[in-house]
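Single chain ahead, by itself, as structure tokens, in the form predicted alone.
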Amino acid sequence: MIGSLKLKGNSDAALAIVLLVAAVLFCVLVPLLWPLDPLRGDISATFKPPMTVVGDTLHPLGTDQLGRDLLARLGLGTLVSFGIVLVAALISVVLGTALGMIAGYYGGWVDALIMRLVDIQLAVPFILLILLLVSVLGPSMTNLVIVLGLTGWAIFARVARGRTLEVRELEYIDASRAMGLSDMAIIFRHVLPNIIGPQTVLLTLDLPRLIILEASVGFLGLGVQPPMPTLGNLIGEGRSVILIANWLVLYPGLMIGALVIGCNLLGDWLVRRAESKVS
């Protein structure tokens, strides 16, 4: 049973590798090397279905409604789609991080506020309280970036409270005081290290739901504005003609599936690991 499940977590982590490295790749090996502009438009070779010559150029996944390039397209819908989300979960791993330490350590008022805050947060359901902020803030990619940040660092803070709560009854931390360190010599040489790893598998079971997020907001028309490609409204603008240039969809949609089914295999797989190693 036990090497059955080791063997089952391998495969796992090997497809979800595979899945990740070869999305890696191809967004950022395509902008870099495929020809064709991704924002240039030919009329003439409008709605053409994937492997389609037009003069002396081919097409492998087709064009869309202005006559551009798919694979150019959506090589950088990808990249930038990406870009945003490791973005996005950086800004909530740093801020859920270091206010869930500040939580934890210090108890009192502040872990008392601190945590009436994450409640607050995760009380509000991620995609409405997006799209307000969006819709005030105004669509950019900036903007975006900034409220997926803030939107989900309550999660990472929750962790790192517990672990910092754990952390600082050990008995080095009572000879770190003893020997004079601050508590933020403290937090960042004896706190912080226990927590990296927890957060490192929080993280990558997060990017899943970032990047669905991050589609679903591009997919509304609220999130980077045409004509700059993401992987939301290249979806976004093939749906009102999926039954003429079904192309428009599908290759969007899976790579949003590999990316998201290769972040939650490999999040599966370090839980698994960690979990081996504890018992």
Second form
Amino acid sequence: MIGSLKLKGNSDAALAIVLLVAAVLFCVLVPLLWPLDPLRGDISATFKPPMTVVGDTLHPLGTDQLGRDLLARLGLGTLVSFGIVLVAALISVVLGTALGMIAGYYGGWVDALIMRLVDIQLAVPFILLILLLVSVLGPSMTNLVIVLGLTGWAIFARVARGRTLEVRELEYIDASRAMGLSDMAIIFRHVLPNIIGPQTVLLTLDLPRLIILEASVGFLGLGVQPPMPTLGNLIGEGRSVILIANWLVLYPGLMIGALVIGCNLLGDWLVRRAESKVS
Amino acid sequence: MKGLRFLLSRAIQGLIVMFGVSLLVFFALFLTGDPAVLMMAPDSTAQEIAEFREAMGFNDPIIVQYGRFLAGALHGDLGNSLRYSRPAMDLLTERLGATALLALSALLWSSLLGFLLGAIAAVRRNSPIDFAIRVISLLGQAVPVFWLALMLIILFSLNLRWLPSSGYGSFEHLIMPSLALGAYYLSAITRLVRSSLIETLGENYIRTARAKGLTEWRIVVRHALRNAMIPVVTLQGMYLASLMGGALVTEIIFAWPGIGRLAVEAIQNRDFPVVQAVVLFAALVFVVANFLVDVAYTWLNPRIRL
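Form predicted together with its partner chain, following the form predicted alone:
Following is the full complex, with the preceding chain placed first.
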């Protein structure tokens, strides 16, 4: 029983790592090594289905309405989307962890204020808030990263606060205080190491939300502007020609699915591992 | 008594949240400095912008403007749509029915099926059925709603020609949007019900029931499901925001005449009073729904009710 459970957990982790490593290799190696230009196409080779050879060039995933190679565009698009999501996630986790630790450590009105900000943040659907901010600031990659990062902090703050409340009660925190350590020193040296683990797990589980959110904004045309490809842009552009070229929508969606399943399996496995360690 | 006090404090928190959202929605327009420039067409002359600024009251002190905005909002007046020259609130209420139909139908089928699949997976855990259900729920959460929607269109509209690819007005029009929107939710509910039921099935009172010789299904239905509902109900409120976000994209794809499409069109047309109205409304729905969740939670959990 225990043996099979362990095996099941490990096969999940193995699948997750295979998916994520494959996706990362794909989005690094294709832009680097694949010779075709993702931004410029061959007007005489539009809407070629996957595995078409035009002249002496092979298009493994076909071409789009401008004759651009989908493999090249998918490679660059995955890289751009994944890059945006990772930087945004980093902003969220740093901001959320800092505010959560401050709320949990100081308590009182600071805590109440930060937690109400969390409630307010979570009350507005992310996509609506992001569309509002992007439409005010103008669509660009920098604005998208900042807005995605600044709107994702709430979950991290809530969890960091909960952990900080537990850690705060431990005896060695009292001891550090008695030794005259400043609040900031205690938070960074003694509280932070205790919550980095749970925050990393949460980050893994939050990445799928960000991947889909970034793709949705791109799909609606309010993300990174064309001709630059992102996973959402590719699907959004392919949507209008879905009648004649469904591969333009199919492959970017499969890539999103692979990334999301990879992150979800990895996150679940990390949660299970953390739980079994505790028990 | 304890339950009432809990609900009262939650209600006050809800009011604070709505106040905060109103600040957010109001000040978002001032992020670039001049809301008049933001709202006017890019080729407007300086004269036109100045006249518009005066007409909209953007020259008043900002606190006066916010006061006016808040007072209006409390009376259901969120200003006029710049594009349609009609109250933003009217545009919103006209579209309300379509979105409610879409969201509630998605919620209904996915909750019912999610409970069923979750319960089967919990009772038959570690069996091939459990594995199959797990794969389904992983896939359901993995793909964005707009991609799933496009795949459904390719399959059911283009290839099989069973369903209309977009539009509104009949049951056939509702099927694909509702399927696409509910898929993510189905996965979430299934996973939640499964894990929550497995936990409950390990409790002592369930062992007692089992010792009495009740069948596993009877135990689940009569004893475990009620307790297993608590975390499921608590998380429903959280999922509502993502459901509304999903509805927005779904409506775009299927040309569904709801609030989501209104919002995206308003954003593309720089019709900010309408955008503000939609954001405020979405937050209100979220806050009210979460309050109802708290009421349900108090009802399901006698420890709080007393």
